[in-house]
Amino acid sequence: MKTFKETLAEKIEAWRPRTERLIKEYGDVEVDKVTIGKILGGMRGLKCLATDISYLDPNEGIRYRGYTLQEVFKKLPKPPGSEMPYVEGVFYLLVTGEMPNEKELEHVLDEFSKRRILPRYVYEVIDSFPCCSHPMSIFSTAILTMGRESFFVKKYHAGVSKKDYWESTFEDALNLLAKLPEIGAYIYAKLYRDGKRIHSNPDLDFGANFAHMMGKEKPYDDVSRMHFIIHSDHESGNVSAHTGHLVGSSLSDVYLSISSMVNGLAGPLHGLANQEVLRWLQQLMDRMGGKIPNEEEMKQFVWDTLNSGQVIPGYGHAVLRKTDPRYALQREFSLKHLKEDPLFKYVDMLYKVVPPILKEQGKAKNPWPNVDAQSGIIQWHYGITEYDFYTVLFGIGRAIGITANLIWDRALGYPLERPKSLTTEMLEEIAGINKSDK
Ligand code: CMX
């Protein structure tokens, strides 16, 4: 049996000439225009970024390496006794393009498992933080703090060659995931249960050992592999995959670039907004006493919120113009083991509430739901009502999608990003804006 890392090098052969060759031979072709709107528009929609990790279709959501979610759930192994299959077969999948069979996936879980161990400087880090840091700062910090860990640092100073960069690239990549269920649940740990750590067990896969150090019984493992496997990787354009990327693009390392990715995604417009729709969630529960609003309730709470210049968390999408699969996927579980649970009958009848009024107002481009109007709802349910923290669980998630990424961009030797700048008065100059216009 081939190992893991040496499928991916056949993998990684056998690509090179495909974009050496569309670089060489077709450079010059246009794919894309780039307007005034799309400079001053935060670029959406402009075809600029290549990735073969994953697709993200506006009306059919997410595809990884071309499986939509559905399939991804359905078609890779499972722990036995589990609705949800392991995470580490979806990096598996995420960084080679197939589902991996029996001995891969052993195989995978083994690395994983032998690289779990977290250094002793990281708990001391983590502790060392004044309180009422946000989890995302901590977060953050403590994959930062790893970064003398880096095989590619090594390499690089040692002069190994440009072709070879995804090797040691790959390795931090392993050795950075095995560490995060640990690091999320010290941080949980430390924050909220008095700094009372429960050991990781070797014998668990990634869910179910996030569980265990979480102090959560099933089926939390489950939840656990499903909240990480949805929300490891949308695409390149998304603020915390960019980042992950552009930051590589200058050769830092995968620390340097999950680190800093993980600050992209700490913004409300992104990952935090699963913690903001709880949030909102709550106020709702206070102004309603606890009680059930009926649907009249709701339409005011909504249009409250809207009139008062606030976005409603967890709908809407830079790109996807229907309901999120992640959302229905989640919703799929909840309605199987949260389905009397009041949040979830909110999240329920926002569903049939928020888009009719977000189409009725006439902003957003997508009155869906997203993944985030659901994920905290599901973490609530099974205790973990901290929401500061579901970011960083987003996060443990996201890092898989774009370490996969990273190990590809110095695999095909994607260079440094550079796009060009202009000033506000080239750009009038270019719209044809007279000076006397101004
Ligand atoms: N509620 C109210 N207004 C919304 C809205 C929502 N959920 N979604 C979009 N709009 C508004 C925008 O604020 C914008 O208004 P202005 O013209 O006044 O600036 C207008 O509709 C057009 O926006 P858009 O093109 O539809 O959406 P964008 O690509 O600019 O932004 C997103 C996308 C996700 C930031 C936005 O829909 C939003 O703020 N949603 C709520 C926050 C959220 O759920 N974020 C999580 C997204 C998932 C993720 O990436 O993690």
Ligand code: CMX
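Remember, predicted model here, so these are calculated numbers, not experimental data. Positions refer to the first chain, counted from 1. Under this definition, the rigid core comprises the largest set of C-alpha atoms superposing within 1.5 Å between the forms. First, how it differs from the form predicted alone.
Taking the rigid core as fixed, one finds a CA shift for Asp194 smaller than 2 Å between the two forms. Once the rigid core is used as the reference frame, the Cα position of Glu98 differs between the two forms by less than 2 Å.
Core-superposed comparison between the two forms: the C-alpha position of Tyr315 differs by no less than 2 Å.
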Given for the second form:
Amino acid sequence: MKTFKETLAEKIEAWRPRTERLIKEYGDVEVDKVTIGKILGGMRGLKCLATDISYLDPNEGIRYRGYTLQEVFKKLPKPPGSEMPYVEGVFYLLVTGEMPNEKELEHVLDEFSKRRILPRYVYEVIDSFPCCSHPMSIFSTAILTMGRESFFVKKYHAGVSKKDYWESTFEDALNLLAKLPEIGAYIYAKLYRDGKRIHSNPDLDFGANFAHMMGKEKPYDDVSRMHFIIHSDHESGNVSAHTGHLVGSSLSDVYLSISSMVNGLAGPLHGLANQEVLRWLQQLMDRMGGKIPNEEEMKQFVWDTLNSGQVIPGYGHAVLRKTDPRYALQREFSLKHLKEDPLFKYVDMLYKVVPPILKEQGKAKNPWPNVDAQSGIIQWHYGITEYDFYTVLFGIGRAIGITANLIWDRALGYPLERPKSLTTEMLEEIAGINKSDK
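Could the form predicted alone be given as well, to go with the form predicted in complex with ligand CMX?
What follows is just the one chain, with no partners and no other molecules.
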């Protein structure tokens, strides 16, 4: 049987001619129109990046290698007695484009297990942070510190062929991903559990081992698997994904690239939405005295919120035009395991009343909930009540997709990213604005 790496090597050799032909024969074909609105609007919606790992379909949500999330969760192998698939399986899918069979999965599980040991100096770096430090600062630094382990850097300085850059990047990706659960759990123990660490268990898979180190019993292992898989990729244009691509395009190693990805994810406009939703829900519960409102009371509250110029956190999406499939998967899990949780009852009630109200109001392009409307509530239910740690959970998942992208970026020889900038005056000239009009 071919190894994981040998399977990927065959895929790369078959794929390279497609990319080379597009550049050589069709390099002048126009794909999108660059407008002043897109330049000054953060390039939102501008089609100017390439990735085969995932695609965000406005009507179906995120697709991993062409599979909808529902298909991913249905087709990927699951640990015995578990509801959610192996995280290691989704990495195999993102890298190769194929669902792993039992033998292939066993190989990936073994690769992750034997690479999970964290160097002593990483614990020391984490321990050196003041107790009040933000977990994302520690997480980013811990990853950055491991750059000394980079196999890619050693091969690059030895003069390896450009066509082989992907191989050492693949090794770095596996080495880093296998250690992320330990890094995340150790940061949690340092900040929130008086440094009481729970050692990892080599016999457990990625999600189960993380749950074990967090001191959580079943079904938190499935919560972890679900959380990491649904957050693992989201095209390459969002801040965290694009930052990882951009830094990686300079041939920075995986550790530098993923550390920078974490820094982008930590920004309040990107990775903090689930915290804001949870905080808003808890304030709503306090306002209502802790009782579960009926539909009419909730409708009135939603209208009052909208009429005051505020938004309903967790609803709407820049691209999606239906309920986020990531939300739907979490909702299905919550209906089974969180049905009596007071916070979930609020979430459930909002799901019933908000979309019709937003449709009636007519301002929202997408009146449906997104992933953040549910994810924080599930973590809170299982005792992860420290808001600031939620982004670390997000980062562990997102690293899976970005490392898969970095491997393929190197395999296909994607160049250094270097867009051109214009001054405001140049844009005014393009727009035909006279100086007298300014």
